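Quick heads-up: it's one chain on its own, the form predicted alone, in C-alpha cells.
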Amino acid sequence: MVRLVRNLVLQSSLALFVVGTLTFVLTKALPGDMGYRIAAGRYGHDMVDTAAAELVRQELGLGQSSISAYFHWLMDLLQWNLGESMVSGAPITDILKHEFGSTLTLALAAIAIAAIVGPTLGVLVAFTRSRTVDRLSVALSVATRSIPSYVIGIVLIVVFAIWLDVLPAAGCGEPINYVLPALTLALPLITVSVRITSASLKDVMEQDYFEFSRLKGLGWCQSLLRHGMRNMSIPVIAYHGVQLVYLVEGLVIVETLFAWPGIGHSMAHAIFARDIPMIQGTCMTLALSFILLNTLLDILYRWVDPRERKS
C-alpha cells in the first residue's frame, strides 16, 4: 500500500507539471492575437475594439516574455496556485471545485452504465454460441469505435429528444438529464467490453477446471460464479483500465454537445478565449482524475488476481 501511494503521489506530480507545460506551449502556438482574443471573451465579439485589447494586455502583463511568465506559472504551481482566469478573474480553483462535480457525477454515470451492460451482454453473446450474434457484437464494437462521440451524440439527440421527443437534450441537475450524455460516452465502452468479456468467458468455459466443475455436478451458473468469473474479470478490468483515456477526451465533446456545466466545457471555452490558466487547470485536473481512477482499477485488478498481489 504504501507503494502504491508512492507511485501515485509521484505520477501525480509528474503529470501536473507536464500537463502544465505542455498546455502551456500548445496555447501559446495558438494563432491570433490572445488581447483581441480574451478581451472579446469578456466584452463580447461586437464590443471589442483595439484600446480594449491594448487595456486587456496590460492589465494581464501578456507583453511579457513567454519564459518568465511561464516561470511565475511554476512558482505558482509549487505553491498551488492555479491562478485566476483571465476573463472572468474569478480563481481557477474555485471555478474547478464548482464544476468538478458535474463532470464525475457524468463520468462515473458513464461507467457505471458501461460495467453493467458490457459485461452481462457479453455473457449472453458467449452462452448463445450463436455465430450471428458474434458477428452483430463484432460489426457493432467496430462501428461505435470508429464513429467519433459527437456523431454518437447527435444521432441520439435526432433520435430521442427530436424524432421521439422522450428525453431532454440538455440540461443538469435530474436523473434523466444524465441519459444521453452518459450514454454517448458509454455506447463505445459497452460495444468493445462485449467482445471482451465474451472472448474471455468462451476461453474460461475451454479450461479444464471449469470442464471438472460441471463434471462434479455444478451447474453453468454456478461454474461461473464460483470458478469462471474472476478469470473472466481480469482481461475485462485492463480493458476498461485502458479505455478510460477516450472517456477522458470524449467528456469535451459529450459536455459542450449537451451543454454539460462540467470542466470539459469550461475548457473547449477557454481554448477559444485563450484562457491559459483555466485551459492549464482543466487540463491537470482531467490527468489527475485519469491517474486516479487508473490506480482504483490498480487496486481492483490486485484483489481479483491474487498473482498480481504475490509479484
Given for the second form:
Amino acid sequence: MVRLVRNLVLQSSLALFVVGTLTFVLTKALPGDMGYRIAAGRYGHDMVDTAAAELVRQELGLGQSSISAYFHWLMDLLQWNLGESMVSGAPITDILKHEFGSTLTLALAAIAIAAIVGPTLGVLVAFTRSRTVDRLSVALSVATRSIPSYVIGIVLIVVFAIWLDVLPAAGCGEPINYVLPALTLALPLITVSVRITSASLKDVMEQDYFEFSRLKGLGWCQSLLRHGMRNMSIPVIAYHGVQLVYLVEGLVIVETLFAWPGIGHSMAHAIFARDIPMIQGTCMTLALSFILLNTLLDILYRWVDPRERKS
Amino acid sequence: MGSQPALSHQRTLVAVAPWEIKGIDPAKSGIIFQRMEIVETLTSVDHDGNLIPCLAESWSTSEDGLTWTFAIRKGARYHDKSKVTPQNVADSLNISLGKPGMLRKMPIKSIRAEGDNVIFELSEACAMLASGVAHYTACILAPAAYDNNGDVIRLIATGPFEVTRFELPQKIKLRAFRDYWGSVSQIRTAEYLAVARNETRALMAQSGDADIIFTLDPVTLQRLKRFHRIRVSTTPLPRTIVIKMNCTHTGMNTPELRKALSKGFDRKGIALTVMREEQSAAQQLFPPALGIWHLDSLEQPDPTVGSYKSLMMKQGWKENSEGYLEKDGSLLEFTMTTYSDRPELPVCATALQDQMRKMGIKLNIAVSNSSAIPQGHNEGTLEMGLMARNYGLISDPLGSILMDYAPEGGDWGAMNWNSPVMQKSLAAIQKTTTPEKYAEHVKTVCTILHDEMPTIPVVSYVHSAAYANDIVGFSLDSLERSYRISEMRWDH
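Since the structure above is the form predicted alone, I would like to see how the form predicted in complex with its partner chain looks, so please show that one next.
Complete assembly follows, chain above in first position.
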C-alpha cells in the first residue's frame, strides 16, 4: 500500500510537470500574436485592434521572455498557484473547482453505465453461446469504437431528443441532462466491454476448475458467482484501465457537443483563446484524474486477483 | 422542455446563442447582457436604426461640440430597487472609461454629474458620442454592483430583465424586472444558454429544447424551415467580408486597378454558394441597416473579368500559357491572408482565388488566425487580407471609419492609402451639429470609399434565428444589440 501511494505521488508530480511544461511549450509554439488572441477571447473579435492587444500585452506581461514566464509558472506551481485565466481573470483553481465537479460526475456516470451494462451483457452473450449474438456484438463493438463520439452523440440526440422526444438535446443542471452525454461516452466502452467479458467468461468456462464446480453439482449461476466472476473480472478491469484514456479524450468532444460546463469544454475554448494558465490547469487536472482512476483500478485489480497481492 | 405546453406565467423562454459568458463584467460579456436586456445605456437604438432615449431622457451638445449634456431619466430604478441618480450614472461611466471599450475610443476628458444631468467634456468634437454611449461597454450599473476597486461583483443594472442566477460560462437565468421604468415584459422568466456548436443549436431547435436559437449557418436554416413548429427569420447585418489591400502593391496601386479588380468578382455567386443568401452580395461596405451610410444609387453590375486584364496589359503585362499575367519573367502573384475563426472566410477566399485566376492573377491563400491581419498591417508585410468587419458596433459606423481609414490606415481598414478630401469630410463630420450637413459629409465619405476602393467589399452577413411558432412579436435586430425578448409574448 505504501508503495502504491508512493507511486501515485511520484506519477502525479511527474505528470504535473510534464503536462504543464508541454502545454506551455506547445501553446507558445502556436502561430499568431498572443496579445490579439487573448484580446479576442476577452472582448470579442469585433473589439480587437492593436490598442486592445497592447493593453492585454502590458497587463499580462506578455512581453517577457518565454523562459522567464515558464520559470514564473514553475515557481507558482510549486506553491500550488495555477495563476489566473488570461481571458476571464478568475483564479484557475476556482474555475477548475467549479467545472471539475461537472466533468467528474459525467465521467463517473459514464463509467458506472459502462461497468454495469457492459459486463452484464457480456455474461449474457457468453451464456447464449449463439454465434449470431456473438457476431452482432463484434459488429457493434467495431462500429462504436470506430465511430467518433461526436457522431454517436448526434445520433443519440436525433433518436432520443427529436424522434422519441423523451430526453433533452443539450444543456445541464437537471439529472435528465446526464443521460445522453453519459451514454455517448459509455457506449463505446460498453460494446468493447461486452466483447472482453464474453471472451473472458468463455475462457473461464472452459477451465477445469469451472467444469469441476459444475461436476460438484453447482448450478451454472452458482459456478459463475463463486468461481467464474472473479477470474473473468481480471481482464475486464485491465481493459477498463486502458479505456480511461478514451474517456478523457471523449470528454472534450462530448462536453462541447452537449454544452456541458466541464473542464474538457473549457480546455477547447482555452486553446482557441491562447489562455495558457487555463490550458495548463485543465490538462493537468485531466492527467491527474487519469492517474487517480488508474490507481483505483490497480487497487481493485489487486483485490480481485490474489496473485497480484502476493507478488 | 421548451416547447411543451405550459401556463404562460410558468414557461421560461430559452434563448440559445454561441457566445459564452466570460464573466460578469460588462467589459467582457456586456454584449450578452445587453442582448438579454439586463443592462441599459444612456441612449438606445430603435427598430429603424435611429438613436432613441434610454436612461437619458434627452441630450444636447454645445455649439463647439465639446460639451454634451444628458438628462438622466427620473424614476428609473436599479434591479436592487435603488434609484438611478446622475451621480451614480457618472460614477458607473467613469469606471467603464477606465476599462477597454467604446468610451476609451472617444476623446472624453471628463464625465460628471450636475443637477439632473450627466455632462461629458471632450477634448475635441465627437459627433458619434450619443451613439457611442449606446455601446454595451458604456452600460450603467448600480453602485452596489462594484467593489472598492471598481471591479464588478454583481450584475445590478436597470434593464427589463434582472439576473436570478449565473451559471458561468454557459447559463444566465432571468426574470422580468417589475419596477422597470418602461413596459414590464410579458415573458416572465427567461434563460440564456451558450451552446458553441451550430449542430447542437440546430438539434435543440428541432427538439424544442430552446425557444429562440441565434446564429445558425445557412444550410441549417434551410433545413429548419421544413419543421412546422419552428419559424426562421433573417436580416442583413452590417458585418461585411472585405478585401484589405496593400495599396502600393503592383496590381493594386491605382483606384482604376482596384475598381477593375472589384468589377471582376462574381459576388452573387459567392453570396449564393458560400453565404446561401443572394441578398448577401455587397457592392459597398455598409448595408441598408446603416441608413445614410448606404448609397442607394449603386447598382449590382455583372462581373467583367476582362477590364482588369486589359488595364494590366496596358502596363506591359502579358498573359502566359496558363492564363496568368507575367512581366519580365515575374508572375502577377498575391498572397491573401485570412483566418478560420470565421469558417466562411477560407471558403470565400478559395472562391476569390478562382475568380482572380480568370483575371490573370495567381492568388495564394494563407489561412491563419485573426491576429495575422493587424500584425501584417503593422509590420507592412500584408499583401491582401480577407476579413469580416463589423460596422454596426454602434448605430453609427463613424467610429469604425475613423479607425479603419485614418491617414496612416487602420488594422481593419486601408493600408498605404489616404484621401485628403475624405479626411477633411471626416474632420467636418465630427464638428457637425445638423443632420443635413452630417448626411452630406457621410455621402462624400462613402462615395470616396466606393470610388477609390482602398478595401473591396465582397459579401455581407445575414443575422439569423429560428424560433418557436408560439412566440408572438419576434423580430431580429439588424445591429444585434438586443434579442427584444421584452417585446415578445407567448401565444397561449
